[in-house]
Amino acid sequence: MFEKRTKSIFIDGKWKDMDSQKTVTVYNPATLERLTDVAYGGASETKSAIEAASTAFPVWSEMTGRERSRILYKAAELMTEDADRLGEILTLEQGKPLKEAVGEVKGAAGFLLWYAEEASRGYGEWIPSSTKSKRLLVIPRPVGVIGAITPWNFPASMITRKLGPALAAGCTAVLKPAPETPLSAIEIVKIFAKAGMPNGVVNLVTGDAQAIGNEMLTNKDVRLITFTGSTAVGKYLMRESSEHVKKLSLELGGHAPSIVFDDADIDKATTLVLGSKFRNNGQTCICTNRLYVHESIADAFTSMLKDKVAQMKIGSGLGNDVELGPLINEKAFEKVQAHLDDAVKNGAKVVYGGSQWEGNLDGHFYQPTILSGATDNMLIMNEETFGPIIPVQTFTDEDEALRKANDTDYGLAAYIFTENTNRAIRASEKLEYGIVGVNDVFPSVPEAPFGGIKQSGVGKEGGHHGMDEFLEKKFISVGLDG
């Protein structure tokens, strides 16, 4: 499917050759075989990609919205289109189950098409004068030039749910994919190209991650930097953005609880925990993490999550009916394998799995795992594991499970399982979260607002707020003879 060395630096409408020096290597982490190489960009790279974007905003920037949705109405069509080829090309990079990864494609797909419809609706506003001889006005106008760096969890759907909102609006971008996923990026930007995006108005560079962001945080044609990541990286990129006063839009790390109270539906509940933790194998932000249980339904519920658990099929994403693909890489398996070993010191009982899955792959995969017995002293209940092992802890009464669920420096994305809706509300409203599932786990969608709140990130992603991120508001003051 791939060539020995895939070309992955676009710049001003044109593919660049590879220095043969400068190069990386792509795996499958199922097989951990070698899919392709691709270019070690760096500063200079990045640097030439900005100019081009630079230069193209002007031209982009003044054409109507219509003009820009037809391009986008354009790409997305082309997206849905080539769905099945292109998750499987998300699969051999990053391991998800194939059905999740064209569901991602289309999803990507999605975002696509509703900013495409948002391109055209950038409202401005008139407001009343206290003065007869005023007139005031506000209007919206693209940021400039932005820098977009993605994750390897979603390869697709980050891209476009950054780039959607930033081209709708105006904005001209270079994109820094995660290094361990560049191979869907290219092929988004092919589709770009295909779709008639002018030159200079979308970029890619890839390689050396720090050269790349440390370019797009000195560079002051870039106004704006987009990164979906950990909250570390986060707050490295709020310090050095100071200098030029960069305006960030910023979607961290997580750490969210599922709240299952004594009046759920176990069943349904049951089903979307699995749903929740297990998607893409634990390696999502907004997965369940920390699992609190009302005491008087903690055995059933468990019991019943285990017997679902235990049907899961592990291996290659290609494979028929595979739910748990590997773990990204070894790094990845070992901080699993911590937070299970640090939970089992502490007290934690495996009811299910708990060790590395013995196949006959040599990527990282692990066995999904069920921990009870959980406590707040243990580090799964403190940091984000990224893998699939859920904890279950219990709880008495409403306030309780509140408390614990907010006991956090993070606030992207938290669930509650209830057939009361006094109670959803009430529960959803006292969730410290900027999102908040009620017997639903999977809340990313085009058009709702997407983002956290404490350590969890600034601004938002998806709806018409996620367009606002990118357009800055003017404000014209007219004054009038007589």
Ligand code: NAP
Given for the second form:
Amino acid sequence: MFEKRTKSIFIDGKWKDMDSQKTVTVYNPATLERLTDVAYGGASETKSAIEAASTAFPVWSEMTGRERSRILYKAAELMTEDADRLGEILTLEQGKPLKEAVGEVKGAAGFLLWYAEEASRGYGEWIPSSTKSKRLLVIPRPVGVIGAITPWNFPASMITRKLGPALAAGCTAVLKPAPETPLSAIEIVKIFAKAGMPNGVVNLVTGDAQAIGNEMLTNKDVRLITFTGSTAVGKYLMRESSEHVKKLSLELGGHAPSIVFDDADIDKATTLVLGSKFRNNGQTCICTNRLYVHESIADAFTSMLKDKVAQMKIGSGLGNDVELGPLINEKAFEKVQAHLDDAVKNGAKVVYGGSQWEGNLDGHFYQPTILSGATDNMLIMNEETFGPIIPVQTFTDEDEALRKANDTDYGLAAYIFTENTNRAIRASEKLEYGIVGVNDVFPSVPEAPFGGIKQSGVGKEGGHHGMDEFLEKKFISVGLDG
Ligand code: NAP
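Could I have the structure of this protein in the form predicted together with this ligand, to go alongside the form predicted alone above?
Next comes the full complex, this chain leading.
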């Protein structure tokens, strides 16, 4: 399916060989088989890519929104038509079940479609002046060249959630995908080219994160860095970008609490919690990481959750009906095991799972796991696990649940399960999170703002809010005669 070596550096509309011949191998995380090698680019490739994006900026930004829109529509259409093949590539490099992967590709195309529609709606303002001799205008302008850095857990949608609004706004881009999942990025760049994107508007560099990131940070032509990944790297980018006062948009880690109130529909809530926790094998920034269940329903809830989890099929993402694929790598597996060990050491009981999945594949698989008796001091109740363990803690009243849910430096997503509308509104307003799901665990859609508060990030992706990140507001003050 793949060449021994796949070209992965795309600058000014051309696939390039690198200055150095250094490569990095892409593996199938389910089997640990080598898929292909891609270029290990660095500062010089990034510099050339930034130059290409700078040259393309006047061309792209001066096109009308309608003209940009047509290219984004075409890209969305091409991606949707090719979703099955792109989904298979995504599963091969990332591991998630094929159905989820095809769903991600269609969702990724959905961001392009939404921003194709938004491209011609960058409205300005005419502000009534307090003096008769002035006219006050505010016009939106694209910020310029942007650097986009993406993670491996959503190799397609994290790219289009950034490039969709950036391109619609009139920005040009240099993209650096995660080393585990460059193949989806390569396919997306090919789609843009096929859709008629002018040369230099979208450029791709795979390779040395430190060197690529450093060039983006120190090159004055890059006006904004949009990053999705860990809070640690987000903080680093924030510190280092201060030298040139670059704009930043950061989608960082989370530690989502799910609260199941005593008036919840237990059948519905167990299905939703399962969907939230085990999607992408728990490797999602908005996955439930802590589960608080009202003490009066905890036994019934845990028992039903266990029955449903026991039916989940584990295996290669390409296998029929598989719902849980591999963890991305050994480091991820070790983190999951460390969280499990720490919880058990501190008194948690394993209700289901609790160890490696002993299947016939070489990848790093972990059984879907439920723990009861979780307490506040456990690692798993404080740090992102990024794996398939769900710790259950009980609570006695609403205030206690909300206090525990808010007791974290993260603020990305939180979920509540209740059939009481008053409680739903009251609790949503009190949760210190950028996103609250009420009987809903899939709150990422192209038309609404997605993003965290506190140490989960700055800025929004999605909706018209997502496009605002890539627009400056220019104020034009006109003095009139007489
Ligand atoms: P990560 O280690 O922070 O890496 C993310 C990206 O940043 C990768 O492409 C990585 O490349 C790159 N990177 C690392 N150090 C860099 C540097 N010094 N300069 C420039 N780029 C650098 O995160 P991850 O493990 O891939 O992703 C998981 C994290 O992402 C989790 O914390 C998750 O919650 C978060 N996430 C958040 C959202 C959201 O919307 N808030 C969505 C998805 C994921 P290398 O791997 O080559 O270092």
